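In the block that follows, a single chain appears as structure tokens, in the form predicted on its own.
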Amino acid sequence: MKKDFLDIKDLTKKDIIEILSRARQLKKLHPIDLDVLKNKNIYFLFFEPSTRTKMSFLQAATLLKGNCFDLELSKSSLTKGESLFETLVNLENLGADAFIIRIKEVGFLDLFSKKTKATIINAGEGKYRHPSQALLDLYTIWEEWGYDFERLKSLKVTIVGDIKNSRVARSLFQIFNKFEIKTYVYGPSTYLLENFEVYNVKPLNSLKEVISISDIVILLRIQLERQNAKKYFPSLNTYYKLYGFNLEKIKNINPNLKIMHPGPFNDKVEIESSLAYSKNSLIFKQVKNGVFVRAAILEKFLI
């Protein structure tokens, strides 16, 4: 097992199998009560917005007794002109054992990770890499169908909508295709790829496609700050009329059809916010299941 924690093809079938097993195993003894990080100092690095990814992140490492300093970098020595690699490599000669870093520029928590002796942690990097909501997202798949891993084989899931800026789809392909669960893809031509192939997934043609044959919807949202909308589609009306889901659409073709998205989502334009809140829904189920995937890889990471 390498050091550090930075895309799902580092890891074998068997660390994730391992991975996920032991955050079901601390979801089971939940309140948490371990010591495994005492003495650990770990510090938090997020030059993107988060709530989800960070918040678990904290709370999986509070749980598990880590120290955890969050930079504030606003106020930190990167607004008078240090680099980052410079403030990190301070960071780590005042005791940092870990950095869990999310941040745009694709590249650079390799190029670090080859310069410290601390453990790096992708929280986010660009639309690139989310390794950590890949695993949590299978996990609750696997929670949901039985902790059954060979049953994951007979699955068809497809992801709709932004795949182009989307750094979740881009791992969840990894992993799906560790565990051969069939993917498909579908949304405007204009936020799909052009090589599936890479990946081993195949995109469908219309919506109603999209819930007939699916097990599992993974809901991407439309991520405005990073573009013009418009460039895409004409409207965001018109999105959720073409490619959104609610509880009307799905209730007459799959009314068993499960729906998952990580978070935030954007009402009335990927999902209607009536079905998020449903019995189809797994969106709430994969926000509590963070915190247990996340312990979990720190401690497969620090210990």
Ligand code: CP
Second form
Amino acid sequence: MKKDFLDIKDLTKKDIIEILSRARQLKKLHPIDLDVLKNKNIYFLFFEPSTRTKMSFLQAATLLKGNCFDLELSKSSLTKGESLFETLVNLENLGADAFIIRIKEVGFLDLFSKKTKATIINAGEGKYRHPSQALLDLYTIWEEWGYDFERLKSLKVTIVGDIKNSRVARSLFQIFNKFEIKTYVYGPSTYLLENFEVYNVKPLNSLKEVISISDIVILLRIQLERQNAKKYFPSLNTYYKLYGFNLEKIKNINPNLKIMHPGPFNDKVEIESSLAYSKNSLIFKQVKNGVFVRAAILEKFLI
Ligand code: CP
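Alongside the form predicted on its own that was just displayed, please also present the structure of the form predicted together with the ligand.
The complete assembly is shown below, putting the previous chain first.
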């Protein structure tokens, strides 16, 4: 096993199957009463906002009795000019066994992973990759399709929205390829990539086609905090009309379509909330599964 979990490429298909199977066991065992992370010091450094990823890693580490430390960035010596590298070296000297990091700058995690003995876990890296999200998304699909890895090959999954700026999409392409899941994309042309063939995914041509051929649609958030949305489409209302999902749009074409979204979602932009709370939605299952998948990741990399 590699020391760090930075990318889906760090895992073989066998590793992924082991992690998901362990997550299934942990979910069955819940409330988990294990102390496999006893005496492990796990430091949380989140340089970008997070609710789901941070809280589920924190909950997972706590359930396994790890010692969790959340560096309060705005009150840390980073504000006095100490570099992130120096900060991490100092935390390692305090006894850190692992760092769970969300960061905007791409590449730092790879560089630091070579300099430290501690385990680094990528909790979301700029627009580049979000491997634990991809694992919990695959877990949620596997759970929904009867815990049968072979059946995944018959699935058609379409990822809709801001593919270009999405760390989730890139990690999903990697993991879906490993499990031979047929993967499609759809969205405004300004949000699509030119080189889809390298990711082995196929663009679709209309919302109707997306709804009719897909078993699952994964909606991506319009990242309003990172971009001026007007560069990509005329208005949020137009986006909702052309690319947004609601019960009305799916009911006559594919009433069994499953909808996923990594969250947080923008109501009436990517999705209307009544669909998010409907039986079609796996969104809150994704959130719940995050705890068990991340517990399995911590076990795999830390013990
Ligand atoms: N999906 C996801 O990464 O959500 P958070 O930003 O709330 O962690």
